[in-house]
Every structure is written in C-alpha cells, then in structure tokens.
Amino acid sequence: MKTGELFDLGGKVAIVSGGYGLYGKHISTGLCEAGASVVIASRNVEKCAELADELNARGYDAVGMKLDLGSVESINGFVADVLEKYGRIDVLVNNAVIRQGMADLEDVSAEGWNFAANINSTGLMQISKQVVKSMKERKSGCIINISSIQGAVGPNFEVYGSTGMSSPVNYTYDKWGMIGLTKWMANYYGKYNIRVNCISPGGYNPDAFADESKREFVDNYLRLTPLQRFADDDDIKGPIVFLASQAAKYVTGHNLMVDGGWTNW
C-alpha cells in the first residue's frame, strides 16, 4: 500500500462526540478531509448540524446527531441511529468533556463532582462499551480518546501566576482515567482488531492572546514550551487521521503527547 492511501479514510464512518467544539470542531474537519463520513454529535444538535452544513458545502459527508453522554438511553439510541444510517463505525473519537461541575479540591462538592463524572467518565464508558459491540462483530475499529498534558503530568499551577485561573482537580482524575481505560482497552481488545490509543493534546487556547487579563498565563506558557507557541487549527488534524487510518495499524494502547513539548522537561 502507497502512503498516500495508508492515510485515507474513504469509505470509513467516523464518529466525534463534542464534535464542534474547541477541538471537536479541528477533529471532525480533518476526519473529513480525509475521506472519513462524520457524525458530530452533541447535546447541541443545532451547531452539530451547523458544523455538518459547512463541510457537507465543501463537498465532504458530515451529520449533526444529538447525543447526551449523561444519558444511557440517548447514547443507545444515538449508536443506533448511527448503525442505521450507515451499517457500520469504523472510528470513534471520545472528544466530549464537561467543564461544569468542576473545581480546585476544596471547592469541589460531591454534586459537582458526580455531574461532571457521569459525563466525562461514565458516559465516556457507556459510549465506548456500545460502540465496541459493533466493531467485535466485524472484527475491526479504531478509538481514540482525547485526553491532556494534565492527564500525564502534574499541572503546574505557577503557570496561572496571578490571573485567577486553575485547573480542576476533577479534570486531572477525568483524563489520568482515560489514559488507564485506553491501555484497558487495547489489551482487552486487540484480539479483535480493534485498537485503541489516546492523544493528549495542550495549548490550544486561541482566545489567550486577545485577553489581557491572562496574558501572565500566556506568558508563562510559551516560556515552558519548547516549541514556544500555543497550537494552531491543524495540529491536532495529522495526530488523529494518523490514529484513525492504516498508517497507525500497528498501534495500540499508546498515548500519543501533541503539546509543543510541554511535558519534555
């Protein structure tokens, strides 16, 4: 197989809960770009739908679908859905995350705490678990679960400085889990040729620049990245077509660090 094919996604249905988001958005572009038939899916099915719109009159194949991953019943219905229309899922991209619900530990309560699991963590499960019913049966598949640097290194609250802002402790739990449920997975399932890798990706923020009141944050970030910058719109497109098609076949249970080099030191 020539390398130009090893990259291509045509004929693959490829599925991205939070699929318009700040990545979602990036994600779901490039599965396109690269062939791939798109479900965007969120509770939000109108920009889903908005997003699909886009690229659909760019000449790719996109839906919007309403999913709910605080809801057993919408993602059963909603992987139903998808099979209907489609016959199969090759690809499922876990990108959703909720930030409500969130805090620093002697903030957190238990109500915010269990909100924003049973999104991040139970619904990430739930989805996952209907998904790799159909790819056992046709003995192929391939997810990737978007974690972060936070989910391999500490955080480094020095980088906030004075500007207020934090990362949650919840969040931390959330993407080190992943992480673990990632390499369960590849393990687990790999005899079926279903493979399963993470990417963790940092600095993307592109309203940083433009808010003065974190510019200490940017400031700080860019000095403790190697590459010196913050992401761009493309950089998380080449990591997750290379996960998703040929290229990566022989890849499993790996979490693949797109961060500038954040976590080197």
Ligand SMILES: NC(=O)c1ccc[n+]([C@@H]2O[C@H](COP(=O)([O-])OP(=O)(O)OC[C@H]3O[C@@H](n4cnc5c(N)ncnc54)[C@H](OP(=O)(O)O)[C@@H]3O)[C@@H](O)[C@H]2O)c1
Contents of the next structure:
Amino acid sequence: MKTGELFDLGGKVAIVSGGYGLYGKHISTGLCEAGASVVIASRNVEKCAELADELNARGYDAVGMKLDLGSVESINGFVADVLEKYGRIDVLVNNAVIRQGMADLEDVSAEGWNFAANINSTGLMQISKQVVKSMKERKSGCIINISSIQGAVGPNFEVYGSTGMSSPVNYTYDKWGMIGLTKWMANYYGKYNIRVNCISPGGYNPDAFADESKREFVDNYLRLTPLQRFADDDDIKGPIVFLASQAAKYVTGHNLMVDGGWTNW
Ligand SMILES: NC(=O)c1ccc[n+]([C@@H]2O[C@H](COP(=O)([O-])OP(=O)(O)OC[C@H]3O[C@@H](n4cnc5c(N)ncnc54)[C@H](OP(=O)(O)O)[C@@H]3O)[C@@H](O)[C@H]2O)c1
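Please move on to the form predicted together with the named molecule, as the form predicted on its own is already shown.
Now the complete complex, all chains and molecules, led by this one.
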C-alpha cells in the first residue's frame, strides 16, 4: 500500500466517547478529516449533535448519539444502535472521563470514588466488552484508550505550587488502569486481528491555562516540558489517525506519549 492509503480511514466507522470535549473535539475532527464516519457520543447529545453538524457542514460524516458510561443499559443500547445504523464498528476511542468525585486521598469519599469509578472504570470495561464482541465476529478492529501523563508517571505535585490545584488520587489510579487494560486486551485479542493501543497526552486546556490564578502552575509545567508548550488543537490528531489506521497495523499494546516530552526526564 502507498503511504497515503495506509493513513486513509475512508469507509471506517469510529466511535469517540466524550467526543465533543476538549481533546474529544479534535479526536472526532481528526478521524473525520482522515475519512471516517464518526459517532460522537456522550450524555449531552445536543452538544454531540452540534459538533456533528459543524463537521457535516464541512463535508465530513458525523453523528451525535447519546451514551452514558455510568449505565450498563445505556452502553448496551448505544452499541446496538451504532451497529444497527452502520453494521460495523472499526474504531473505538475511549476518551470520555468524569472528574466529579475525585480528590486527594484524605479528601476522597468512598461515594465519590465509586461514582467516578463507575464511569471511568466500569463504563470503560462495559463499552470495550460490547464493542470487542462485534470486532471479534469480523476479525477486525481497533481500540484506542486515552490515558494521560498521570497514567505513565506519578503526579509531580511541585508544579502546582501555591495555586491550590492538585492531581486527584483516583485520576492517577484510573489512568494507570487504562494502560494495563490496553496491554491485557492487546494480548488477548491479537489473534482476532484486533489492535488495542493507548495515547497518554499532556496538558490541553487553553482557556483554563490562560487564567492568571494558574500562572505559577503554567510556568512550572512549561519549564519541565522539553517542547516548552501545552498541547495545541492539532497535536492529538496525527497520533489518533496513525493508531486508527493501517499505518499502525503492526502496532498493538503500545502506549504513545503525546506530551511534549514531559515524561522524558
Ligand atoms: N485535557 C487535558 O489536559 C488532558 C491531559 C491528559 C489526558 N487527558 C485525557 O483526555 C481525555 C479527554 O479529556 P478532556 O480534558 O478533553 O475532557 P473533557 O473536556 O472534560 O471532556 C470529558 C468528556 O467526557 C464525557 N463524559 C463524562 N461523563 C460521561 C459519561 N458518564 N458518559 C459518557 N461520556 C461522559 C463528557 O461529555 P458529557 O458531559 O456530555 O457526558 C465530555 O465530553 C480524558 O481521558 C483525559 O483523562 C486530558
């Protein structure tokens, strides 16, 4: 295959959970721009549909659909609806995250922990299980989990300085778990021609990082990032399209750091 063909996602159907969020929007857009039909899915279906409308107006193929990863019933119904509409799922991007219920260890409650885990862990398991079943039947598919720098190394609390910011204990726990799940699924489903990979991005939140109250954090973070900047709107697109496409057909179980070098030290 020629190089351009290897990266072409024409005819592929991709799901992006949390597909209108900060990173989600660029993941959905990147997959569309590479030719895929993209299902943008989360609880707020109006926001998902709004982004789908924008993409469709630009000539791409996207749809917004409701998905609540906190409900097994919603997940099962959603996967069934996607299969009914498209007849196949080629790519699942597990991008959604809930931060509600997260805190430092001595502040986190069992209720908060369980609330977040029900979405970030149980929901992740349930949607992966439902989607992989259909991929197994077709002996083809690709799952990409979105972890974080906080899943690849422990948080460096010094970067937060006196801003009052922190990195919650359950976020690190959930994000490390995603990398483990990636390895497990890659090894188990390789024989079905299903590839499972992970992307661990660095910080991306242009509006929040422009807030003067976060200046100390921003300065510390950038000083410790070899490329000396936060992620921009495009940084997630290339890695996503690469892993979703035939360009990565011999890549599975990998955790790709997309962090400007934050974890190099
Ligand atoms: N932004 C960063 O700096 C950064 C850095 C490293 C890694 N990451 C990772 O990148 C991914 C996206 O993060 P983000 O910052 O872009 O997130 P975000 O903007 O906060 O968006 C989170 C998305 O998850 C969806 N979601 C939350 N609960 C859900 C549920 N119960 N069911 C279905 N969808 C649900 C939300 O949509 P609804 O509210 O409509 O459900 C929203 O679209 C996450 O996995 C995160 O850990 C982010």
